[in-house]
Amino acid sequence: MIEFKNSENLNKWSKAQREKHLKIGFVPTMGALHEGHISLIEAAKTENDLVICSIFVNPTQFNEQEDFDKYPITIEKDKDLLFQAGCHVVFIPDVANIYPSSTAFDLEIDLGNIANVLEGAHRPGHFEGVMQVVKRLLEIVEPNVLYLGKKDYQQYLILKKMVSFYQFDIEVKQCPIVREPDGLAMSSRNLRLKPVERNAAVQLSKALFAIQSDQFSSSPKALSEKFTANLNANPLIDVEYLEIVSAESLGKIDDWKDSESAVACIAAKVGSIRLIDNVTIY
């Protein structure tokens, strides 16, 4: 496995591979890798000649400095996992390499409603930071295919729209959520949960799967309110949102007939750790 820290060197290497007509798959991460990340590497391996994974904790997408400061850094473990998974290249830049001039610059894209709801409503500026770093990474790596996990469902929709807006010749693929045996969605943040919080956290996915099973038993709003109340009854859980929305527009669904596809999305703090998850309803 080749390791790059300099963006210019990686870009030159990547261009040389494309001149050989080799197809490149790219998996951007913030490190603290787990089986969910590795599933993206494995998917990319099956469909490309080369796989590049980046590890960069992006400061511009954090709303709270404390959250950024406490983000787990496990570089050596991450590199071992990538090597074992058969990743061909790992890119581990510093902030100056990603943002050589300044971390502040404007994106011309107007995302409309999909950026203003759910995570967008609760984490102002978050998606601007995500788009900023992914746009920069795509310019450096110049891959053929970008692989994203479904756990960040809203992020997938936004980045797919961004790729189209900037006319990158890149296919965007979404890969399934990987879960722990008890159903909790795998996340780097899970490492920060205390044992009692970890036991409580599984209630988030249980609520989503219950909604999936109970669909049509009552209105989307009634189900959201019911399971929000159930979760908030646990003193360790504080639900920010639990909404059933259109899988395409992310607009709230008042009636099951309002959309051809629906997804239940949740964000909640378990203790002090904020977790997100989602389940496709139909």
Contents of the next structure:
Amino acid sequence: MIEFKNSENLNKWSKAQREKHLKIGFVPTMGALHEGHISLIEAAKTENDLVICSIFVNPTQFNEQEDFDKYPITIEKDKDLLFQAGCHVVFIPDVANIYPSSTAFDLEIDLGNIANVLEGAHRPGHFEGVMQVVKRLLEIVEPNVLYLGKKDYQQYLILKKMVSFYQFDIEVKQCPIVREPDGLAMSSRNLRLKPVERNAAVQLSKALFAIQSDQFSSSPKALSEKFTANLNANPLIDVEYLEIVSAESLGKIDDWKDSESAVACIAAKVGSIRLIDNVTIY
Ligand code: AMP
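Show the form predicted together with adenosine monophosphate (AMP), please, the one above being the form predicted on its own.
Below: every chain and molecule of the assembly, starting with the one above.
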């Protein structure tokens, strides 16, 4: 596995591979890798000649300094996992390499509702930072295919639109959520949960799966209110939102008959750790 730290060197390498007509799959990550990330590497490996994974904890997408400061970093373990998964290149830049002059970003796209709800409403500036870093990474890596996890469902919708807005010649693929055996969605932030919080955290996915199986028993609003109250009854859990939305527009669904697709999305703090998850209802 080749390791690049410098964006110009990686860009040169990548261009040379493209000239040889080799197909490149790209998996951007913030490290602290787990089986969820590795599933993206594996998908990229089966569909491309070469796989590039980036590890970069992007400061511009954190709306809370403490969350950034405490983001888990496990670089040596990450490199081992990537090597074992057969990843060809790991790109580990520093902030100056990604943002050589400044971290300021002039966002030219207005994505409307999909960027303003859910995470957009609760983490001001988050998606601007995500678009900024992924645009920059795509310019450096110049992949054929970008692999994203459904775990960050809203992020996937937004980045798909961004790729088409900037007319990148890149296919965007979504990979399913990888879960722990008890159902908790794998997340780098799970590493920061204390044992009692880890036990409580499983309630988030349990609530989403219960909504999925109870879907005909009540309205979307009643279900989200009921499960929000159930979760909040646990002193370790504080729900930021639990919403049932259209899978395409992310508009809130008041009545099942109003939407041809539905996803239940949750963000909640478990102790001091903020987790997100989602389940497709139909
Ligand atoms: P992150 O390192 O959290 O920024 O995630 C990097 C990529 O891995 C994103 O596309 C995530 O959606 C994806 N990802 C994170 N957790 C999971 C998971 N449990 N299952 C599948 N994909 C995931």
